[in-house]
Every structure is written in structure tokens, then in C-alpha cells.
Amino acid sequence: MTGKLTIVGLGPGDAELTTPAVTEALRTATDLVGYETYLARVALRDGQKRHASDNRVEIDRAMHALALAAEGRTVAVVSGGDPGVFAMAAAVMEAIETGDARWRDLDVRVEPGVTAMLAAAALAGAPLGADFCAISLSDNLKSWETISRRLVAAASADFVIALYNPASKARPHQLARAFELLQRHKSGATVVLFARAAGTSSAALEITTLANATSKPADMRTLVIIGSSTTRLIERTAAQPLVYTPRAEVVRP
């Protein structure tokens, strides 16, 4: 087949933190495809189309973006962030698998992007220096007992974790639920980052301990990271503290 579908990750916001792949990518596209505010922060260039849809529609998604590739277009589908982490590319390999035998003879390629827990992560110094893990608190894809399980399994060997989809206008107590989980398996000392828009030129940072964490600050834009028993603040008397987490294992006595 002549066709060619890339699945690009666009970053977190800022246009600085867009790969100069991922940039190339989209302009020699024929065609977009991705999710509708994802699209609408990728300047249309003479000659391209655009397909918008839902975010809860990936497999369709991803079948349309296959199809229109087969057909000979070379076409780009679009993800914030990083398109490998809770994104498009797993939809798209999913669809190739399952889908029509010829999409396995197509040029597919996955360029990276900056993921949220990374920008986060930046934004607040070095949290996850140490070894870490990310979660999604979403469950439309999989059951509440596996997040809880899989929060309970990471809380338990100590790693850093970082929280995507904390909280939406569907799932408003989930990062409550979460928190009250943690807090049988970790110190209420420990360090949770509440990073909003991380990324972009309104990015804000909210430092508290899991003891004092509320579900109140966090949105569909927030990333939480919830740091293990060694991450630590440094003060400073004229910023906020910074926050890393060692990458020498503590041995305690």
C-alpha cells in the first residue's frame, strides 16, 4: 500500500514543546484526524482536512484514520501529549490488529511528544527522579477494582505515582476515593502535587501533603503525583520549594 499513517503526540500546550518530528509530520498530512481539541491547536495548511470527532470514539477513530491511509492518503493522527500514554497509538494498534488484514501492510509510525507527567514533573523540579509509575483514574476503559488494585500494588512498593485523568464532570469522586486508598498505604506526610496546565503559559502548581490533599483542586487538565517516602522539598525563601525525589535508594536501619 501506498499510504502512510503517523500518530503524533502534540505535547502538553506550549508550540515550543512540540517535537520538530511531529511538526513535519503534520505538515506533509493530507489529512488530521484526532480528537477535536487536540485539532484545533494545529494550524490547517492549504490542501489538508480535517476530521474531528469525540473524545470517547478512539477505535472509530483510529479505523477512519486506517481507512483513509489504505486508500493513499498519508494522514496524521493526533494526540496531546505523548500519543503512546493513555492515547492514540494503543487505539490504532488495536484497530490494525482486529481490523481489515490489509492495514498491516501500511507504513504506520509513531512519533513522541512530551507527556503530562513530564511537563509536570518540570514544573516542580525532579519528583520523579526515583522509580514511578502511571495510573489513569479513568474507568471507562477498565473496572474501578483494577485502579483500586493497581493504586494499592504501587502504594505498596513505594513508587512515585503519577495520576492521569483525576477528575471529571462524569467522574467527580474518583480522585477522593483514590486518596482515601493511599492514605491506608502511605504516609499522610507524604508529598502530592496537584500540576495544572503543566505546559503552557497558565501552568500552576499546587504543593500539599496526601494527609491535607482534597479531589477539589484537580480537573481533566491537572496531573497528580503523589511522591514516595523519600520524595522531599527543598524551601527557598523567595520561590516555592522544589521537589525531587532521590535516585539513591534510602536503606533504613
Contents of the next structure:
There are 2 protein chains.
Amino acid sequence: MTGKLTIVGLGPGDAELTTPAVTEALRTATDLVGYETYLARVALRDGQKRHASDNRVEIDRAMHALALAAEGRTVAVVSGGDPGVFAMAAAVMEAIETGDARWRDLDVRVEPGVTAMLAAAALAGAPLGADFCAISLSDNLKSWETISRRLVAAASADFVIALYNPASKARPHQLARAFELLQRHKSGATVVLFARAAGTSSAALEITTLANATSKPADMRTLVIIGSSTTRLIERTAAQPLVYTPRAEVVRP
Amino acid sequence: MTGKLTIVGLGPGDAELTTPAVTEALRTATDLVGYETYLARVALRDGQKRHASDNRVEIDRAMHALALAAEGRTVAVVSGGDPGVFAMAAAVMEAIETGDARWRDLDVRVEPGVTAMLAAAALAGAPLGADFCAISLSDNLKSWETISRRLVAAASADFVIALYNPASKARPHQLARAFELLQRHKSGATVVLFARAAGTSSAALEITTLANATSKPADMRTLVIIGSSTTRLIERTAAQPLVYTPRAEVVRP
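Show the same protein again, this time as the form predicted together with another copy of the chain rather than the form predicted alone.
Up next: the whole complex, starting with the chain shown before.
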């Protein structure tokens, strides 16, 4: 097994947020494998092959990438954000565990990237300034019972909550259900952020409260952050408020 | 107010993991403010001023940076990792909220970076492949009661848990207490990772179980990850096992 497979994270969108390590892994790859939307962000060099696929076939894509690497190719599996956060790294690991035994001998690496919640937080100020959790609202691979149990646990222990995959055309209802559930366990005054396309030139931030939050502003490119009890706004005259969660649990008066 | 302040995250250590956006913000700054260990990672250009400080004076450092920006300087506040995750962004926001009212009119930005848990996860495989939370074990700014409540909530809802600031000379006991607590709420077979200096040339990974975990391998440069009930190892003959958490809550037999 002489092939090599690197799972890379492009970051949230802007090329200026892709690490040099990822850029180098993309440059040296013979084959790029990934969801077509992410591959479209990578400039091909001469002789490099692109293997684009739809968004819903992570395991097939991972097996294809491993098979290419097993043929001796140098493969980059391309994720948005960070490959380890609700992206391709876990799918590749699953394929290694259940697939061809020789795949375990391949040189497999993961190159981290800026995941969506960090870009969303940077856009707002510092809402992840205290303990936080990240939950994917997609119920393709887990039950709503598990998702709701985690939402309630996060609310009860006063974590800041980052919601990945809050809504898609196939799943329009989860986010509204999540807000309903959280409204029973958290103050209606809790800060809620909708960060759309954070880390790109079309980034937009909407700030509201849990009492007023609806699923309407969310789509596939939105990251939702629900504050802890101490998450707060700093009003400004000439710009959007800054949103942050103090490091201390007891805020100075 | 014509000054500008950008809070940047250098990433976990390796210059190849610093985003071009951060490199550019550092290049154009007239003044760099930060903990001396992080500032030492930045090459100074001619005419640029470095304002280094000790690790324990975040608020003083933030106020100093804001005062420089208010004088019209272009200031970069330098964090390791991502500035929004247990780093300088929240401290700067606190200083803006409580300080000179004119600071609210400054051009304040945050440039995200690769935070330690992402580099640690990449080193291991994909341990953050499902829902996860990040908890700082430092009790400088919050009580042990809050920390333990969050650990128990995270265990009960089966989150993967990333522990920042697991141990320091001033706080050697928290991590052992955290393991003790988690042992009461999670299986002894739960995977535990100690990732030291992940994202640097001296990165090292130790893999153990919760039953066998002690605080010994942890220091200021260590990130600890405690798996969920499904986090697992893929054994390999010629390399360290890969560690990952499947995306699905029910693992295929």
C-alpha cells in the first residue's frame, strides 16, 4: 500500500481562511474527491482528476477515495469547514473500519480547518466565549429523541449551543421543534444568532431572542448559535451590536 | 475613532495552520498585543511594535490594546488557536463593554483560527465525528460546581467531550476530579485521548480508557478528548490506531 489519502477542510468559504497546509495537500494530490460544491472551490492543476459527487453519499465517496489511494494515487478528500466536524473524516473512518482490510495500511491523514461555528462566532463577536456544545440537527443518522435529549442537557447545564445543519429542504421542521423545546428550558431573553455564509463575502448575521426565534432565517448555509444565560449584546451606534459570552460565570455588575 | 483592532487566532502552532487572513492582519498591524508565548511565534516587520504580557492578565491586555487602537493605531491582539474559544476575543469584548464608551466605535474584528480540539481530533482520526462539547477545566473564572454540572450533563447525553486547560501548575487536581466524576457516569471502556502539542512538529497522542485514565499525561499544552459511547478504535499493524466517533448513533454490527 503506497497510496496516500488526506482528508482536508477548506474552511468556511473564503480562500483566505483555508490553511496553507490544506492548500499544499490539494496541490500535491493526484485526485480530488468530494461533494461537488466544495470541489468547485478548488482550482485544478494540470493532470489532476476531480471526482465530484452529490451531498448524500458520504460512505460511497469515502470508499471510492480509499480505493483510489489503494491503487497508489495521492488522494485529497475535500470537506468544507473542518473535516472532523459533521463532515467527511468520520465517513472515511467508517469506510476503513468496514471495508478492505488493506485500507488500514494506507497513509491516512486529516488536515484541520476553520469549522463553521468559529467563523459564525467571529462574525458576531465572541458568543462561544464560555463552555459550548455543537449539535447537528440532521436526523438522517440519529433519532430526534437523541437530539432532543442533548438539547435539554445542554440547556440545563447552560452551555452555549451551536446548531449545525439546522434546516434543509428535506428537513424543514427540526429547527422549529428545537426552538420550541429550548423555550421550555431557557429564558425567552436568551440571545439567538443566525449566521449565514459566515467566512464568505456574503456573510450576514441576524440577532434575535429565543422568544422571537423562528426557523425562517435558516437554510443549509446557516449556523445557529443559542446563547447561555450570560450571553449578551454590546450596543453600538454605528455598527451591529457585538455579541459575546463572558468568560466568568458571574458577570460583573 | 479611526483605530482598528483585530483579534486573530494563530492556530495550534504550526505556521502552515495559520490562515492567510490572519497572516495578513499581522502584516498590516502597527502593534501586536498578546501573551509572550504567542507573540514569539510572529515575525516582526520593521516599525511594528510588540506588547508582550504574562498569561494571567487578559483584561489588562485587552484594555491596553483598545487604548492603542483609540490612539489611531492598527492593533492585532494575538491568540493561539481560535480567538473565540477560551482565548482573547471574550476578554476584549468584556473590556469594550465595561471600558471607555468611545471604544464601542472602534473597528473591531475577529479572525478565526484552527482551535486546539480540531488539531487534536485530526491527529487521532475523527473523534469529534458526532455531537460534542468543549469545557474549560480552569476554575479561575467559574466554580467547580458549574464544571461538574456540565461534565455530568455531557456524560448523560452522550456527547464527546473536549477538555481545554485540563491542568496547570496552579491547578493540578481538576483533571483527576473530572475523570473520577465521569467514571461514575460513563463506561470504564470509554476511549480517552491525550493530544499534546497537536498541530506542531512535536505532536504526541496517547490513547487510553476512562478506567485507566489519570491526570499524569496532561499539561498546559494538552487537549483531552473523552469519547461518547460509540467512539472506537481501528487497529492497524504499522501505525497507531485511528480513533473515531461514527456519525450514526447506532453502529452497524
